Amino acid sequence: MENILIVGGGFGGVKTALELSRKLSSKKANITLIDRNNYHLFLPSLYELASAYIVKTDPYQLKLRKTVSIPYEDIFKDTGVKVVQAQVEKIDLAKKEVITGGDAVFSYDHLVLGFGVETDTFGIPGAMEYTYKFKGIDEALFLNQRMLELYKKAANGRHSLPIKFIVAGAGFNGIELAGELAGCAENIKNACGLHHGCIDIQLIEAGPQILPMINDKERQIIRRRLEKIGIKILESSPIKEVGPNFVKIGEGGEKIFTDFIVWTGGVRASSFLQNITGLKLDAKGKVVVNPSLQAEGREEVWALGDNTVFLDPATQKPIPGLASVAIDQGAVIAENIKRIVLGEKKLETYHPEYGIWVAPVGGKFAVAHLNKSLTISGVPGWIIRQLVNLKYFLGILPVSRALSLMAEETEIFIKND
């Protein structure tokens, strides 16, 4: 009987656990997933949560929480996967043990590392202290609640207009959040009886252009959409300092005053990895893996997602940290662990595929890159995004639960559109 431990219930961890439960019987392996939460966080909708127009009948934000937190009980029901809600305190590779809070010890024959990422503020003074971070439910809901409070103050004449937002970082997360903030702000403004021109949203990018990883045609579609919904774009504007109500940008240190500073500027691998003795990391703290996704020098340790460095053989560049990448890696790891458990010698090699992406840009508008020659934007792009989400839900949940979750998301988030 093999003990398989999966640390982290992100996209890759959930995929690994589900695939292993399908490939190996309970007589062959014990499969355990350890996570500090009792739910799987659906990160692609987190920006929707932060910007969702508050439901009056939901004072404790329970409906909002449910839209992005999928209970592990729903995902792993009748699969044989055991879920342990605990904080991992230590991993001992020599003893093949994972120690959690309360000194609980879990032994393993195979260990899958799927830790999440952390916000990276690149050492910019004040960025950690004064910005709204964007990696979890509580952070997103806190921003949501503060927005509503400030709009109410403005409606009562206790705060000057316009209410100002800065979104720091114009990658996909920053673009999506800025677009949704525009819709949410418009809804709250109308509900509070405020006039036009009371919203100011600036999207700040340190580099020379937003979304440098996409082609010019797609970038222009997104740029025009952002400008149409009232978002100002500042490129070549590196943030040098952040204060409680301002940012300094550029070499001259120009001050921009604001009410909200939301940090979407970058992430880094979990710092916990640096505490694991014997685990080889690269200069950025990511796990070095071989083509089969085994940690270098540790054939019983596997790693996936944003915590790994994997060079695309075609470009010799690191592959991007996308949900689809982690899911594909989880499937490869599950297949390889199955082969080892069943005594097969040849392991599968991971071949990265990440040519498809969909970027929502406020309301029922998205840009969907399907291949090098096909890009769909507008409402059709938004529909594709919904179908992508539904496909994922159907892959991890029973059909009825997946459809119910999709309906709940649509009911709440469409209020921004």
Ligand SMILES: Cc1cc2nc3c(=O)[nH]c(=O)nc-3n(C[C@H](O)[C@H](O)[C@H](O)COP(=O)(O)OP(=O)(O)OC[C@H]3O[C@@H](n4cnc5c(N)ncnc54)[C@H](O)[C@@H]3O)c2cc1C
Second form
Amino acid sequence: MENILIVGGGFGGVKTALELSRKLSSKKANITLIDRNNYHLFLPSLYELASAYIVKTDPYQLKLRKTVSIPYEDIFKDTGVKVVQAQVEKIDLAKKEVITGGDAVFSYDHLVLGFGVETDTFGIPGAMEYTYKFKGIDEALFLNQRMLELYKKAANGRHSLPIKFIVAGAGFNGIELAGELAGCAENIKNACGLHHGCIDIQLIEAGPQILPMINDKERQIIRRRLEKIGIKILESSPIKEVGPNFVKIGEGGEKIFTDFIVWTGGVRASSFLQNITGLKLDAKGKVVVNPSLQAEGREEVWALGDNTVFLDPATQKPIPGLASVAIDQGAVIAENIKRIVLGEKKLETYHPEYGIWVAPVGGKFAVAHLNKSLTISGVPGWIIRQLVNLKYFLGILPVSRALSLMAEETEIFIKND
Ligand SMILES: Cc1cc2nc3c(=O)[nH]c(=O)nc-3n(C[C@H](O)[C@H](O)[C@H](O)COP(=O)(O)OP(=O)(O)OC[C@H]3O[C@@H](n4cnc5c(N)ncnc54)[C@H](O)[C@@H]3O)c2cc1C
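Having seen the form predicted on its own, could you now give me the structure of the form predicted together with the named molecule?
Shown next: the complete complex, the earlier chain at its head.
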């Protein structure tokens, strides 16, 4: 009987565990997934959560929380996968042990590392302390609540208008958040009886242009959409310092004063990995793997998703951190562990495919890049986005639960659009 331990129940960890439970009987393997939460966080909807406007809120925002947190119990019901809610604190590769909070020790024959990433502010003074970040539900809800408070204050004449937002970093996360904030602020402003022109959202990018990784035509579509919904774009504007109510652009440059600063400028591999003796990491702290996704020099340790570096053989550049990448890698790792457990010699190789993306840009508008020559934008793009989410829910949940989750999400988030 093999002990398979999966650390991190993100997109990659969940896929690995589900696939393994389908491929290996409980007589062959014990499959355990450890995560610090008891739910799988559906990160692509986190911005909707931060910017959702609900008139009747309960103190803990349970309804909102449920739309992005999928209980592991629902995912792994009847699968044989054991889920442990605990913070992993130490991994001893030599002893093949994982130690969690409370000093519980888990031995393994195969270990899958899916820790994801954490926010990186690149040492910019004040950026870690004074910006809102988006890696978890509480952070998203905190911003949501603060926005509502500030608009109420402004409606009572206790805060000056416009309410100002800075979104720092114009990658996919930055443009999505800026777009959602615009919709939310509009709704709150109307509900508070405030006038036009009381929202000011600036999207600040250090590089020469927003979304450097996409083509010019798509960039233009997104730029036009952002401007249409009132977002100001500042390019070639590196943030050098952040204070409680300002950002400073460029060396000795101007200070822009603001009410909210949201950091979407970057992420780095989980710093936890640095403490694992014997694990080979690249310069950015990500796990180096072979083409079968085994950690270099450790054939019983596997790594996937955002905490892993994998060079695209076609470009020799690291592939991007995407949910679909983590999912595909999870499938390959599950297949390879199954083969080893069943005594097969040949392992599968991971072939990266990440050409498709969908970027929501406020309201019922998204840009869907389906291949080099096919881009669909506007409401049809938004429908594609909804279908992508539904496909994911159907892949991890029973059909009725997937459909009800999709219906709940759509009902709540559509109010913001
Ligand atoms: C706001 C946001 C929006 C995004 N939108 C999209 C999108 O629209 N499309 C897309 O393709 N990608 C999107 N991404 C990127 C995508 O979510 C990631 O690429 C994907 O989540 C990576 O999956 P993963 O399995 O590597 O890690 P994650 O999904 O991040 O999972 C990591 C897991 O590890 C757990 N964990 C971490 N440390 C510990 C510890 N010490 N002990 C126990 N558990 C631990 C965490 O709780 C978490 O469950 C988005 C990311 C963010 C932040």
